[in-house]
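To begin, one chain is listed below as structure tokens, in the form predicted alone.
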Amino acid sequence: MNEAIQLIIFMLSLVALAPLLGRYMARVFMGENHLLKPVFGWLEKLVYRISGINSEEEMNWKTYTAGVLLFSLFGFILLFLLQILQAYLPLNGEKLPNVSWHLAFNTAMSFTTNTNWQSYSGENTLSYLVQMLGLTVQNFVSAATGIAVFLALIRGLTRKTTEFLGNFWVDITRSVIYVLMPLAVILTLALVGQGVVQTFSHYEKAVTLQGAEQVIPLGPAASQIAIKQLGTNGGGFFGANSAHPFENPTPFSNFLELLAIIIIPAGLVFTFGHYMKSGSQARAIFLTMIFLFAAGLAISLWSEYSHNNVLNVSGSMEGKETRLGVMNSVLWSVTTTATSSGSVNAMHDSLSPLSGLVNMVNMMLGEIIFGGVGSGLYGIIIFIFLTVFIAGLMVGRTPEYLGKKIEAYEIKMTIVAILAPSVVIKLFSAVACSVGPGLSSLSNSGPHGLSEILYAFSSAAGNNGSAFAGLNTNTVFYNLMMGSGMLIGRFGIIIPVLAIAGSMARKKIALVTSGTFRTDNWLFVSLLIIIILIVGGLTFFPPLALGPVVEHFLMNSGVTF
């Protein structure tokens, strides 16, 4: 009963707060007066003055894309250099050595692409300086980049006969100053109040009851934890991520971090509605997301509470924190994979096969069930284009969305955006299963071993960052393969999305008639859900059948790997 109450409070909080945050963010990004403009308006202007940005100058889609790519490239180079030069930089009280080039490549690509996959343990690998100046900064700006691309697509859909999509530099500045930074400060203070560490002190040494010496890692964790959750980044300050008591010490901190993971992606749905001046369009998308989220959660909870014939228990606590329990672990696993956060408070490798399947499906669908900050919205709009196109074929009418015709160019870019991460997941997994360096890192054989590899590349291509954790990826092979997968998974979608935005912005807006296919009713919501599931099912059913599905039936027969 206690766990059911916690789940209900979480869902009600999400439904109540998302529209409020969405309205606030719409005011911010539309340049209207809002609560924090008198407080931080001077800082926004100072950033423009120092950077030489003309906030009134707008960009076409090519210039906007160039800004996204150059900014991301600069962030990648800076973070890479910080890691390989770590031993010579300050705030390295534990004398940690330089990071190897291939791990530095993987980590820099990971945090630049908002993936935050970690092939290392933070407290043993990275100094305070790299954690703050490298990782925490990227947690802000990579999330802001996703929001900026989303805003460009919105403008492409709402404007008519224009080349301009806004200003990338203005969009990321406002995202950081008015949205991410204030929320991160509030959440940081709340987490510190719950016991999350925030200090520059050296690691402490303690003596255990058995007389052994134990090193207790410390650091400025709370500030990074706050933005890692709010920005759907997910990278933990400590290796155990949010299962570590210094990152997530209490049930209330667990609730706050869970809500932080999903609140901005959910709020942006309603920001979309305000831009469209159509609350019904936002509600249709929100209902689609909440249905898919709830369906995955229901399957996972049923699977975890069902009898496990291998362990001979129901509601297995293997790999879960006793202070949080089964429900909070399952809710976190579904939330973190539905939102591209990737943070964890339990060992996903220990989840039941069907729970692991739900997590993989969430990522394989393209992180569109709320998804990443900004990226979830432009991801589901891609599926909306595909749904409208298929509906148009069925009724023999030129497909339209929000009064604009969806033509061959938009559909080609849509297919590219859908196929890019799919190719990474299936092709890279196939390579890893076929070569020695890929197989040598497995800790399990059989279908579970396949699931470990499949999960890893799904996480990379979906820019999620969570892991089954039974796969050793800190090797040259996996660091390079997964880093490349993150790159394709991020920009293989962003570039087509911005190309679509530029194309749509040049079009006229047609009048709504009785023959217009509505995209804000239950019929459309149902059709959108079906298209999402069919595309995901047709693409990934074979590898899923060989991995978690086979493992589920074997587990029921008492066989494990």
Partner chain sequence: MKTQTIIAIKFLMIMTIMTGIIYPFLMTGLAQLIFPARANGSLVMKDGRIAGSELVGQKFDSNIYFWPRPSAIDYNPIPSGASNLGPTSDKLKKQVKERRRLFVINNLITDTTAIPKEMLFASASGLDPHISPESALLQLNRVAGGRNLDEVQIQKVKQLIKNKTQGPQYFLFGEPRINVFDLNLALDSIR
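Mind sharing the form predicted together with its partner chain? What's above is the form predicted alone.
One chain, no partners, no other molecules: that is all that follows.
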């Protein structure tokens, strides 16, 4: 009963707050007047002046792409250097050694691509300096980059006969100053109020009631956790991520963090609606996402509460925290994989087979069920193109979306964007399953071992970051494979999306006639859902059948590995 109430409060808060935040963000990104402009307008101008940005100047798609790539590249280099030099830098109270080159590569790639896969545990690997100067910064700007790419795409869709898609630097600045930063400040303080630590003091030594020594790790955690959730980053300050009592101390902090994960991706759907001047188009996308989200949640809850014949338990507590319980752990696992957050409050490796399957499917579909901030929306627009194209083939008309013709070039780019992450998941998993260094990292055997590998590369390709953490990925093999997977999963989509944006911006907008294929009704929502499931489902059905599906049936007959 209590579980049902918590679930309802979460869903209601989501549906109520997303449109409000969406409207606010639309005002911010369109450059209109809004609440915080008088307060932080000076800061925005200051950033432009110091960096030498002309905020009036707009970019074509190639310049915009160059901005995205250069900014990500320099962010990567800075984060890589900070890690391999941390022993020589200040704010390293625990005297942690320099990070190995392959772990530094993986972590730098992970945080600049908004993945936040972690092959390490923060408390024994990274200094306070690297956590804030490296990771916190990328938590902000990699999220803002996702929003910027999304903005470029919607400008391409809603403008006509132009080369210009807006200014990348302006989009990032506004995302950070008016959206991410204010929300992060509020969330940080709320979390500290619940017990999340925020200090520069060294780790404390306690003498327990039984007289043993216990080291208590501390750090500027709350400020990083706030943005880790809001930016769908997900990289924990501590190894156990949001299961750690210092990252997520109470059921209420859990509720706030959960809402923070999904609220910006959900809000951006409505921002899109304001750009299109069509609430119904936005609602169609929102309904599609909510449907897929609810379906996954229902399957996952059913599976987790079902009886496990091996362990003789319903709703296992392995890898779960008492204060959060089973329902909050499952709800979080679905939310964190549907969005590309990847932070966890329970250990996914120990979830029931079909709950693990839902998590994997969420990531394999391309992180489009709300998805990452910005990236979720440009991801689902790719699927909308595909749906409109297939519907066009069926009725024999040139496909259109928002009055723009979708032609061979756009479809080619769409296919690249859909295939890039799929290739990573299937090919890289296949390699890992066939070589020694891929298999020696496993901690579970049987079908669950396959699931560990499959989960890892789905997480990398979807830029998610959550893990079946039994897999030890802090090896040269996995750090390099996963790092490359994240790179392809990020820019293998961003570049085609920006190319589409450029090509769409040049086109005219056709008038809506009675012959226009509508993209804002139930028929379209159903078609879109079917296309998403067929493309995602058919691509990944074979490995899923050999992993979690087989494990489910074997579990029911009591087989162990």
